[in-house]
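Okay, so here's just one chain, in structure tokens, the form predicted alone.
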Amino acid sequence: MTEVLSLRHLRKSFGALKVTDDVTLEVRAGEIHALIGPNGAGKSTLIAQICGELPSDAGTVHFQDRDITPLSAFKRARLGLGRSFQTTQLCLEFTVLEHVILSPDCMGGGSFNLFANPRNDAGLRDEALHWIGKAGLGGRENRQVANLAHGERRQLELAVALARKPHVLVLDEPMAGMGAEESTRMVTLLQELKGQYPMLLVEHDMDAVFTLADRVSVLVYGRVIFTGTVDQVRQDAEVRSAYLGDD
């Protein structure tokens, strides 16, 4: 299958501490590739390296057959590398609609005009409503973020990412802090998007991972110790010992 995102021998150290150590993995077209591992395994650092927020000491990141290793986070996003954050990055006073309308303009979209208010652009509004509906927030477009439940804020982050028309999504613990009902809603949403957007899913909720993932990579002490299907990961003795437990 075609690789849309490829990491080759990525390394990052802080002093003597190796945080990511020779990490190699790829995300294929149409798949959800989950990245799991215990706290402190290096997952957040790896995402920062992928998205251009943290320079690597060694290794390369290829996106759609292009070496994007030298590019800034902004330029990687402009190429279609979309992401969500472990902690929401939203403006509490803005509405759902305002967040999604403004998102493409912040990326340097062609509709940007210093002298026009994008909120009044009917075309942008219609497109934003499309992504809001796709993220499961239809009917809540005029609600301020301050008045959204935690799970709804995570859905809004996804709508913002989708509005930028990404070619791949890097999702950093989209179920973090959610209750059971909210997690179920997010899993259903990601299932609906599966096949439309390749995803690298970093998640601690193993029920969600086993429901969604086509393949799973296990990161322990900065190294990928195993990559395989859900069934293969479940059956691997080293993975059970390092992360899943023996039950």
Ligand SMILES: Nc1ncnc2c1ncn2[C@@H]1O[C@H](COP(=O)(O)OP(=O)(O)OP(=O)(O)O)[C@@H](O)[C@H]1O
Contents of the next structure:
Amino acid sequence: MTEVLSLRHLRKSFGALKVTDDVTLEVRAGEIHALIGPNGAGKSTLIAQICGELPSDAGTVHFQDRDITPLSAFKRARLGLGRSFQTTQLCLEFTVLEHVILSPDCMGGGSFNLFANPRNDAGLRDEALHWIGKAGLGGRENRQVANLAHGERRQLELAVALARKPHVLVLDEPMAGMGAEESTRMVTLLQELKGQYPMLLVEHDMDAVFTLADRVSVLVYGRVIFTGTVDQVRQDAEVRSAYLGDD
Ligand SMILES: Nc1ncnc2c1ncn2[C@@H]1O[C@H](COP(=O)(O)OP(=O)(O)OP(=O)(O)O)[C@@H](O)[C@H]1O
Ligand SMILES: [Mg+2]
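Switching from the form predicted alone: structure of the form predicted in complex with the ligand?
Let us now look at the entire complex, which starts with that chain.
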């Protein structure tokens, strides 16, 4: 089985607090690997270590057979490590289309002609519209971000991530703060992307996890206590008592 992303014995402490405690896991080609765990388990910290925003105290991150542990977040993104954040990070004054065209590293690799307005480039526009459509925002390209609903903003973040042409997607709670209808829409979008992009999906919504994931890892106090298929995770007694409840 081909591993796209492979974490080996990662560690991170903040002072005396061990937040990532010897984490080893991999994301395989084509799979959605969900990472679940209670609040404060260390999920976002682990993502920051994977994406290079936070240096690890020990351990390695391999991406497509390359050791990326020493690389900056910028270089990791350029190699195709795509990510979304737990809270939205958007420019409210842009339109949807402008956001996708002008976000760093989206399309054209940032190699714009400095004397041309990228907003008027027909090729960039068409490509941006393609990614906007993939993220379910077709028809809303001229809306200002400030006027988008919360769920639509999260879809725009997905469009931005896709426009960077990632080889893996690392998504930190893409359904966070969404209502039921918005969550269902995001699950459908991620289902459509399944198989095209391997994903590491941090998510609290267990219905979404059980619908989308091929495998699930459970993080508790910075340790992976279990990795298995959705059926295995449902049945595991330790996981049930640590996270899912015993009902
Ligand atoms: N920069 C930091 N300095 C000190 N402690 C931190 C820092 N970042 C995170 N922590 C602590 O590390 C632990 C893990 O936080 P993290 O945000 O990774 O958890 P999480 O699993 O993503 O939680 P949630 O489900 O609420 O998003 C928490 O106890 C948090 O307070
Ligand atoms: Mg988090």
